[in-house]
Every structure is written in C-alpha cells, then in structure tokens.
Amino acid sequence: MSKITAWVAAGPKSTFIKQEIDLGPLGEEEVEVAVAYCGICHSDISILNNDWGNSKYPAVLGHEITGRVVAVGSAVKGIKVHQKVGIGWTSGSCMHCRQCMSGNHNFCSESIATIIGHSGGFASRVRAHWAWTMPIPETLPMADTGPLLCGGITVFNPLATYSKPTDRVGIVGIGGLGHLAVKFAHAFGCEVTAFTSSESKFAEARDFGAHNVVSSRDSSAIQKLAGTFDLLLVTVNVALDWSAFIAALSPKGRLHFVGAVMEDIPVNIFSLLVAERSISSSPTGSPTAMAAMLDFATRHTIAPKTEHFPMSQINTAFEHLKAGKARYRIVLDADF
C-alpha cells in the first residue's frame, strides 16, 4: 500500500493536520508496518521545532513504533508478514560501509533518522530495513514497548558498556530517559542514586529501583558525595553545577551524557587529569545493541511507566509532554 495516512506538521512548531500521504513503492529490502503504538520522545519536539537546524518539512514524525509487518520486499531477510515489530531513531543504513561491517550500523554516515526526510511512525504505517526492523519478543507488551526502541537503547548502551554489577551508578534527570536507566542500572546490580530537581519524584525513583535520591540542584548535596560514583549517566538536556557532578565521580569515574544539553559545559581539565576522570556522550544504538536491550528487558520484566493518548489527540498529547506533565513516557494508540 503506498498511500497512507498521517498526521503531520508542514513546518517548525505546527500543529499536526491529518493528511493522506504517498510512500511510493516498496523497497526490495522494506518493510511495512502497520502501526499500533508509537511513543512521543522530547527528539520529536526538537525536530518539530527545529531546534537541532536539520529538520525537513512537511515532517511526519514518531519514532517509538510497535506494530505488525503487513509487507516485505523480495530482498527481505529475517522479517515475515504478521511478525510483531518495532522501528526506533533509525530506519536505515547502507550496509557495507566501515561501520555498518563492524557492527555499528548507528554511526553509518548515510544512515536514515526515521522522522527527517523519512515518514515516521504518526501514520498508519511506516517503512524501514529490515535490519532496522526489530522483532518484538512475544513476552514484551506491544503497547509500552515503543519507548524502549529510543528511550530504552539510549540508556541501556552506555550502561552495557561502562558499568559492571559493583559500580555506584547516579542518574541525572528522572523523566523519559532517566527512569529507564535507573531501571536498568538496578536490574545490573548497581548501587543506584538517582538525581532530580522534583522532590515529586523521588519516591518514584525509589520505587524505579533507586538507593539513594538527591536534589540536583543541590549543589552542596552533590558536593558532598566527591569520589563517589564511577558513573554519572545525564539524561537531561539543561544546565546543571557540571563541576560538582564532575567532582563526584571516583578516580576513573565516568560524566555520560544522553540528554542534548545545549549550553556550552565548561571544563577545568585538572579536574579530569587528577584522577583519570572522562567525560562522554552517544546516541542511540546498533540493532544488535537494540536486540541485547529487547532480551535484557524481557529477562528483568523492565517497560517504561506509560500514559497513553488516542493518536486523533496527538495535538493535546504534545501540549502535555511541553508542558512536563508525562510520566514518563507518552504513547499514542492508532486510531485511524
């Protein structure tokens, strides 16, 4: 089927106006999904907005998308008619690059962000690779899954990487992104402290699995734990008392940051170079770092805290994510 319907947004910060839309042919190495669920990330406002200078309009855009294949090209593999799927940030690479041949398919410099000059997942269905196309294990809800597929992998790789089971982990920021890793981080046996500017929260951070909850905007709470941590995963995207978060890692401690903070962050390097500290960041992932999250999720019976809005509502939906009300994730139920 190459028309489809869609909500979308013909330039920065419009409203979403229902539409039918032609995706042209099938590609012989698509799939098309029917959409049933697709998760708003705060990306999507950026990239309505137009905040990050790359957005292409007119935009569909959704990028948390569960659902089920309705069609494969002939050169489809691994993927068949019915199968119960998801699409995250990517939705395609050229497959024999440097990167995607080592298996980082994310960093491919042709790779395809599903909501930029691509249709993404606000419609009733949505095209991908099939190597971007991830299998649903039967076991996950397809409701809640979405978020797990942006959200999800952002947090789970860096904790995949640079934390083992004896680390004291803290998360900065407990909204979307941050209650998913605090999750994660418990399910990795981490001692967990989760950091939030809401005193609302910490009672639900504790309940997410976290040991300790501090102010983040407590800067003599957080100067108080100097040399503790050896991993501190930002998952907001404002300023903050860096140095004092910077101080607070352990000697080879780790700053990570997943959340697109904009301002400039300073740095005195003497406090990196004294005790072997770095500073890092990353983007989403790989399929087969999308793959191990989807497995990990369903061995620890970890899904993201939802509320769901009827995709005909998507207008209110965003109103209420601007607004910071979500907890802690938003996703829409197609309703077409």
The other form holds:
Number of protein chains: 2
Amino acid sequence: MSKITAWVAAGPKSTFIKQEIDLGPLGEEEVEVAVAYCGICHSDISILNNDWGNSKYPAVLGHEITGRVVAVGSAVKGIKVHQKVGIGWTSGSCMHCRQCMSGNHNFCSESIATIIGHSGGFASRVRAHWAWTMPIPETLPMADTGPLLCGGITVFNPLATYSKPTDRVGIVGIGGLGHLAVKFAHAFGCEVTAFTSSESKFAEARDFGAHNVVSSRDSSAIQKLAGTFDLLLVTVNVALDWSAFIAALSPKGRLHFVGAVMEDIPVNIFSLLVAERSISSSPTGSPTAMAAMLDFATRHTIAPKTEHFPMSQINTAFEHLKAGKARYRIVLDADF
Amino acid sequence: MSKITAWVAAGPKSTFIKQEIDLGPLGEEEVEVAVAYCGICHSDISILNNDWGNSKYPAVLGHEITGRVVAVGSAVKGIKVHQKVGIGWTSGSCMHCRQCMSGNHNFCSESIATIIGHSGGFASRVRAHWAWTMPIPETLPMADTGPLLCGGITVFNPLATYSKPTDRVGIVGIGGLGHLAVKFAHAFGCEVTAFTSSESKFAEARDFGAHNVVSSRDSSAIQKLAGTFDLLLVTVNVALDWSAFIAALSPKGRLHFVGAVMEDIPVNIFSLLVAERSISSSPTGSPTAMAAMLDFATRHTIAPKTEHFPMSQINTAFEHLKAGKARYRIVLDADF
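With the form predicted on its own done, generate the form predicted together with another copy of the chain in the same format.
Now the full complex is given, and it begins with the chain already shown.
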C-alpha cells in the first residue's frame, strides 16, 4: 500500500510531473484515502511558489480532497474503510496539547499542513490523522465538496464565530472563498453586500445571494457606506483602501481577513477607537467547526460553483487559476 | 445660576486664566453640579493643544468630575438635588438613536464631549444630561473617584468585555490608566503582567497587583513571552515594538488600545491569521458600563493613586503632568 502515484513539483514554480512515490508504513492513527477529487486553492500556488518561505520540495500539493477510505491504522477512531471522507489544510495535530485538548486543534504548534512536508491530494492516495479525516454526509456530492474543506471552512468559521442573522455583512473579493462566503452569509440570514473589482461578477454575486454589490476599488462608493457593517470579511490578498473599509464598519464592527495579505496594513488606532472596532484574521478551522460547516452546508444545499479538469491536466488547470479565470473554484478529478 | 467661575484656555497651548462665564439657562434634561474635585487626564492636554484637531476655544477642560447636584431641569430622571455624582468624558447624547436605544450611548453620533464645545470641570459648576450624570456610591470617597469616570471606565470596559478570570492579561504602560487597569485586572482574578518603560515603577506595579513586571522597551524580553497573553491592554500613546506584542498573544488573543496612538500601526495580517488574533480599540464606556465599574470598584476598594493640587494651581499641576511626574493621577480640589 505504500507506493502511490502523485503529481510532484520538484521546486519553486516548477510544473507538476507524474511520479511514483513511497508514503512508507501507515501510522497507527492514520487513515489512507483513495483520492477521488481535489480542489485547487490559491494557497497551493503560494506553497508552489514558496511565497510564504515555508515550502518543502519535492512537493505534492492539493488540500481540498474527497475520496473513500482504503486503509486505517490500528488506533484509528470513528473512521471506517470505504467511508466517504474529506481532508483539508491540516492533516494532523498532536492531540494532547492545550489547544488540541480544548478543541482548537488547528492552533496546535505541531499541526501538520497537508501540503508542507506531507504528501497532498494531487495523488492517487493521501493520508491524514483520523481526527482530521472529515466524514462527508452522504447527501453532499463528493465531486464538489472538496472546496468546502479549505475555502469553505475558512469563511464559515469567522461567520459562525462573529456574525448574527441580524447583521450587515460585507464580503470583500468574490472568488473561490468569497463566493462561498456570500452563500453562507445569505443562509445565515444576514444582509449581504459583495465587494468585487470585477464588474463581470456583479450579476453572479447577486445569484450567490448578495443583496448589494459594490466595486471594491471605488473608494467613494465605500466611503458612502460609513458606519454600515457589523462584519467585513476580506478574502482577497491584494491591497485595498483599508481606511475606507474600516470607516464602513458600524460601532463594534470587525474587519476580518482570511486572505493572506502580505503587505503590512497601516492601521489608524483612532479609527478603531471611536467605534470600538476590531481587526482580526483567522486560518481554516477546527475539526468540530468543519463538521458543523458540513452539516450546515448539507442543510442549506451550499456548494461551490466549480470547474472540473481531469487531474492529468493539472498544469493547464493551474494556468487557468493563475490567469484569474477560475469561476469560482477548480476541482481536479483523479484519473490515475 | 448661570454665571460661574472657570479656568479658561483662550487658545491652543495657552495657560489657564480664571474667568467668569455664563452657561445660559439650564436645559430641561440637564443637571447642574457644584464641582468638588476634577482629575486631569492626558486627553485634557490633547484637547488643550488641539492634537486631535477638534478642539474649540475658549475651552474649559476637566472631565473627571465629582461634586453635588445643585439644580435639575424639569425633565431630569433619577438624579436629585444634593446627590453625590460624577461626570466623565461624555456629557450628553441624543437618547433616541439606535446606539442610545441599545445602551451604547457612548457611540451616539450626537454625543457631547464634556470638554469640546461644552464647559468642563475646571470650574465652579458643570452641567450634563441626567443619563451621563453618574450617581456615586456613598462609600466611595468623592476626592478620588473622579479619575474612575474617564481613566477607570476606559480600562474597565475592555477588561469587562474581553477578559475572563482565568486569562493572562498584560497592561502596557503604568500611568493614570495603566495603574487602574492593573488593579481592575487583579480584582478580576487574572494573571497580570505590567509592562512599563520606567524601572522606577516596577515595585509599585507589583503593589497595584501585577504578578509580573516587564520592560515595555525590552523587545527580547517581550519575544520570550510569545503566545502568552489572552489580552494585552495598551494604555500608552507612543510607538512600541507592536510586532513583538502581537506575537506575545495566545491563540484568539487580543491587542487592545485605549491610548490614542497617533502614528499608524503597521499590522502584518499573517501574524494575526496564524492564531486568530485581533487588534481593537475603544473609548470610555456607556452609562451602564460606568455604573457597573463604580459598583465593582466599591466592592473591591479600587481607587486611583492620586496627587492633589488646589484648582487655583491648575497651571502648575498641568506642568507636573506634562513632565511625566504624575504618580499616578492628578486631582484638582475646587477652591473658588
């Protein structure tokens, strides 16, 4: 069981080459999954390019994985062979530190990222700790559930933590994460405003559930919304007019980043002080948050809008994403 | 009743001159208070100097006021003549907007600052709306309660909103606000670390209730505290090593500013994202928060450490504060 086929990046920015690799013996607490589908997330590009300086090569990327369990270690709990499961950004954590023991496994200092020093989902098989192997409800289609496991939980978690149904919520950036955020916020019962730089997405943002659509580059339009939003969820990783967005927050409002904006953001403390505003950021979510998200997505029929490529066209699919053409999430169908 | 004596600043950075001024007729919802004591807050200097660009002259400053009610308008509720009361940063709000009606009167867009376009507490008499005239418990000494009404509520409010008794809390800056914050955080049951740039305050910070004291200028000492604090409350208005303080936050930790730091703070979103951290800021508090603070201060015998000057020495007292010599809050005793 240890030899698998994978699409491997030899180094930074290299193209993917199909290779056979050896995963070694299955750990006692590990689950092995036959990959059926794997989404492409912007962070796959960041790790491919070593944008964050923590990449390890050769790299097998892909962390929006669905498939069926083919093997379980002797100490695995709650997961059975042939079960329909998914794996997201994290594939393991220590299970005994304060964070793991309080349900915040995603903050474990020894957590394992699926695509950093670990073989990811652009492969025939992938492994994860049982706690990070998410059972997928039977009614969710395996083909389009992968993106919920990274993009979905990343936007669901702050909405679930910080927003109420009576809130006015803005989603900044309507891409892979943002279009899911609009759907979740709409299902939460919020008044939803989509901010996008692309006029071609205005109509579709409304289809996803946005009540209002505003250009994210139009400072004067944003300034007119001063004092409006309880929560602004930023899914982009480019610089925008942050002071206008901060002013658009209501008293006690929050500007929350889930996109990894690399440039420092200049924050004027006075603009926060006058209205008890917050700025915050979060990554993905814990296993129980992911389970709650999958349950909510099932109940509200929330799925990403996807474009499918066979995994053998992985290099073409990456070019499509890099060109900003994805509408709205690309999923690769395993064809080994 | 409309002629009063006040210490008046004619323009930016001017010294105070004793003058008679006319407050005009008492409003229906207004309370008139004979000033007994008035603390000096750093924001009195900011308004005196027009540091925030919103000062109005001639200015009567002073907004940590205690005294007894001498007159009430015909529509005043809950306040009686001769009652012991206090007035803080805010002296009025519209009472009917969404913020006032939801108990967040301090975010009313028409709120009146006691010392901006309104005659403050360095005077024989001062007026405020009944909702912003705070009854002072009989057991709190009038002489030292004024500073609780601005400095006290400013640090109490975020502690009451964001901290739990099991939290590790850091107080950055041990001055007028910071020394009260240490006392409140200690009474909350938190583990309290005081950060101060002044070694002369180390021992006293422990007397106020700090379990640990660290130099706020020692980046390497702060770096050793990485991942420690649930809440860091910043009471200074100078630039510090913010990235070290952000790293010192635990997962879900919060860096909260109550000092009006004028320089933009460069925030690296990644440093927030990795541990779901927040940056936030707040001003003073609502009338009910002030009442809760006075109740808590009474139960725990929390009072500022003060130095008293006769109000006739107001100019000397301001020089003492500007020189950084206040230990820890200056109160002026009315001597008209």
